[in-house]
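Quick heads-up: it's one chain on its own, the form predicted on its own, in structure tokens.
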Amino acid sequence: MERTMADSGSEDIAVIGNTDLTPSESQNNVRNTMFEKGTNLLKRMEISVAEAEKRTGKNAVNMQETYTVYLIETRPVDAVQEATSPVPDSLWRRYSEFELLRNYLLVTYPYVVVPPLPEKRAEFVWHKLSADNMDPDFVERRRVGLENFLLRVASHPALSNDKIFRSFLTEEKVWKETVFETGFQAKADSRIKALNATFRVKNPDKRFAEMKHYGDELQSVISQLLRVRARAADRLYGVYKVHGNYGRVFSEWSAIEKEMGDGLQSAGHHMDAYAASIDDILEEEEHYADQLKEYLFYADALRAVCRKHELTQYELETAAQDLCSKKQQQEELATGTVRTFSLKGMTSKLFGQETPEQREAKLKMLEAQIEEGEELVKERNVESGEFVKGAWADIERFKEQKDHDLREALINYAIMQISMCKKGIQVWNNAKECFSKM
């Protein structure tokens, strides 16, 4: 199912990033090609996270640590279709390297709802599920989640064309140096800056404000759903395991019965199988929970795009306000009329007016500043318009993907529950036959 989910909604927009350029040149290139048709990498390359391996080594402070690495395998689709089965290219990556890749994508493509990584530590777990991030079952679910992350990125029309992403799949040794050389960290916006923009922007775009609110509600709803599921799993586990007592009691009872003994013993075996089946059932359920968790984290990625828009709008408004202030100063200096109270105006009245030469010099300086301000406002307007255009296109792509994925996941979850109930009915029908033969 992961590949189907990753492929959905991948052809709606296309942005081509060129990471050989400087950060500013790369951003301009992205804007200029915002709606060119991209190439889905999955059409040319098969990508998988084949296995996980626990390793021990020394960290940056020379202390011993145990960590997990994941084997990424890639091979050309053409070769697979021609049945030549070439040996796949492979390399090992740590979870922290996946995090570095995603942080780079978040900064480089601020208008994209960047796919989330699977959880670093287990959340919303029921009591029998280990929260240890080194637990084999958790590592396996994370492996599946990391593969789905790569498939999501590889199917995205903008992200799949990024050279840093492609080198992540193929260059094990020098990849970290390559990503840091892009200078993406210097472009990252601080949380304080983003928070300041949220509260100070004067004309927020209603669509993005509503989408940000939707992201909050989506995260809240899915969190509640996962909590309900965890409680239900706890109770279901207990109910199934209690049924194991039937097996023990029927087995003990069969020992004292002659005519009914075989029937009771057989019914007891069915009860034991019924009690044991809950482990596989809840393990399968956990995969559906992981699909819901993906959209729990997607909600934050959606809000990140909205916050970036707020920051873009705030920068535009600040530049426009500064330009307006400079023009007002120019008018006041040229006419000698102070329209608003200022410390400079009071000082002039108290200590005398400026000489004509001083006024002329200030006017020339203001003219230069106004010209620069007009260029800046124009640039900010273009940036804001292109950001809105690209971001809204990607949000529409995301919404289509979300609707498809969640509908499919919830339908499959319902089908699984129906199947579980049918198996339970079959167990009791088998027990009924055992009782009827006594």
Second form
Amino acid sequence: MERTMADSGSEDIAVIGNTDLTPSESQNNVRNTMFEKGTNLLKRMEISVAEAEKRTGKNAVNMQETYTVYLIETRPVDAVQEATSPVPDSLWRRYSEFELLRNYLLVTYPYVVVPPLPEKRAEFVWHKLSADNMDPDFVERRRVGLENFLLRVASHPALSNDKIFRSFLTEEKVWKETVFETGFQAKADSRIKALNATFRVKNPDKRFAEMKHYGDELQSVISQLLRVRARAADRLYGVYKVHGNYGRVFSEWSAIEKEMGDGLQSAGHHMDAYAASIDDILEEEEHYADQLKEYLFYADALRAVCRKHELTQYELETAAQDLCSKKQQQEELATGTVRTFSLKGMTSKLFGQETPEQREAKLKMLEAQIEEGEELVKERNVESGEFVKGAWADIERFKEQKDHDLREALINYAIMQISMCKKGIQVWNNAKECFSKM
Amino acid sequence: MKLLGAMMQIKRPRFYSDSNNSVPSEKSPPVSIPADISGEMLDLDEDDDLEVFSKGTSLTDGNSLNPSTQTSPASMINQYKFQEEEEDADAKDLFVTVDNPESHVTAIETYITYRVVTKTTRSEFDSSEFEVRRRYQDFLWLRGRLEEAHPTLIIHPLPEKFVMKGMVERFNEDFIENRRRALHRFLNRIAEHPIFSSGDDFKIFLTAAPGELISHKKQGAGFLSRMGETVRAVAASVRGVRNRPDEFTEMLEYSEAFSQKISALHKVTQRISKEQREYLEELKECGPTLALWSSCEEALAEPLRCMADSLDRCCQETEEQLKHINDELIPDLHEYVLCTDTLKAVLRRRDNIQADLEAKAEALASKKTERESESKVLSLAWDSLVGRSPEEVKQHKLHKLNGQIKEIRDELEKLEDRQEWANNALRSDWTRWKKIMRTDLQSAFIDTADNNVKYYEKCLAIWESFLHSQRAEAEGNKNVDYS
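Taking the form predicted on its own as the starting point, write out the structure of the form predicted in complex with its partner chain.
Let's see the whole complex now, leading with the same chain.
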């Protein structure tokens, strides 16, 4: 599939419904244009998480709780291009349902680096940001993150075709049932158990080991960056806000001066403007922090895939080993030589040889087991091979996406810095003029 | 207004106290100065209009003050204005610099001397260039002398004697440089002042060899006389002044208010410096983190490295911007904080002179009353006992009183002259000081604004070059295979 760079602005993907684009939304548009052209869903359907609302209701333990629901809107692309666009289909979902969807996808497509959800709780906050899940700013950023998640899934070649995903977008009531009917939960549980157990793989695919290591590094470095950035934002906020005090003192001072008064007063206004400007700046910067966070969580998803590879590899090796030992047993039984120590061997030595009939029966059983075993090994081999192939392809896809996205983020961050510098220049030039009139 | 709207959404950070919106200006800042300052802030709504008294009264004539000539304010106005233009028209004829600090170690102490270089065309100087070394004590001496000679003139402050808290060593580089700068400023202010710069003490300070200076110092008003002055000053301040003219009360009020404002500005600037320093420390970690990241990446390595580089360069610029605040703006503001002490002292001394005068006038009045009553009183029985005739005694007493009254009247006249002279001197120096203050602070703020503009311009250039490099990369790499 051909990659198109963001600069070439593909128009195939329709613009999201509302015309008033916030910086984060326009960011999304940029991102949309770089999703692969080959994906089916986004070509045909427009998806957005348009709103968020508070609801109260009874929870599982019959207690009142307040939670937020998000409005998912979908609309066929063709309809938008016509002059009269119909009302979009919409339904409400809460965060836990998104989690459910994602867990389903994780289990069903273990070889895919599944896009992450926005964080459950606010982390890497600096003092101005609230850690409260009900905080409107947090909710808004989560809305954007959820939309991003849906768009990522919808643009993934495999995931976008999933029935459960489709019905997540369109069937409000019955969806939960449908998901549970797939029985993914059981698979998930056993998978989790297996993954949590320690096991050693004899011949891991080197590439996956490297990828896992990369995932570790990526997670560590992005965490560090987010932490540093949050602290820096805190400080910068302080710097700007203290300038507001200049405004106040200048204003008070201007009242006791005759000639200097006007100049001081107007300079004070500019100081106030300067102090106020930091809010918008940091709000925008928060957006880039969110982009980083997405890849922080992506790193986790990447490592999960690598871990799953190890598991499949381990299962293959286990099966092969079992087969090997069974074959060996067969050989020993057939030739009568005991090459390896076994309890059976010991007992037969101690308690005498088996009867020819017993031996025959055993040999027959072993044969059957060996046949089964060979089937299993074949299966597992195929599984493993397919996994490796699928996973590696997805990892390559992910790498390209990551490189592109992060590069865009760096560029946009630089653009933001430029805008911030320009504002600073303007404010201080204005202040300088006022001082000259003092 | 969007500005207000944006401000309304702000959640107050924990370390700023709530501003009480008592000042109904259209811009009420959401953040106030920490509580210890806001308590001292004047609520300027209710204050009387603190008009600065700036009528152009002047010194009586050009270079020397003659206390006995009494000229009307009107004529003084003209003289001052003329003088001012004259000053501007004349080229500056005395240039002085303070530099080159050097450390001296003796058995008893370690101290620093500064080189003082004077270049002048003034005729009263024997030559046109002088170079001497002076230590802080010498500057203190000079200022003390000027204060003694001109109690109601405003002398620029010296840098503080003692070390600010938080400094480890008395002689660290920054401290010395700050002091040097302040001493340079001090000498230049003295040199620019028509009265101070024409005195002997100043001349000797600039030109005398160390031995000369020491002996000159010894000649000056001794400890005892200074003691006497202090005692009188204390007595006077206890007495208090009765009828201070409004103009001087206004000056006092202005000094108070100005003192608050300038202290507040100084504190605010120190706070900004602190926050900026801490911001810089955090920012310094971003570059290395990105560099670390870049070492894990392939295609992303170059842009990450570039950004790390850009951030490091921004740190350097931030460092420089901070340097200006610490090395220039803060000391400049601090000097004017010290100035307010001088203002208050000068006003106090003027008050004391007036108190002296008032006391003397009272003494005269009471003597006169005594004389009045004496002339009416008949002699006492004692006098007749002693054998003097009542009339004789009365005449004797009256004669004595008249003598005393004449004495007091003479002294009173002197004090009146002194008062008039002190008031005039203060008045014109006040105007002069205000002008200088305005220029000084104006240029300090302009410099700071300039510095900040430069800072943002440099950062802007850094980011633009980053963008440029990335876009160039993008163009170049469109067809590159990333594997």
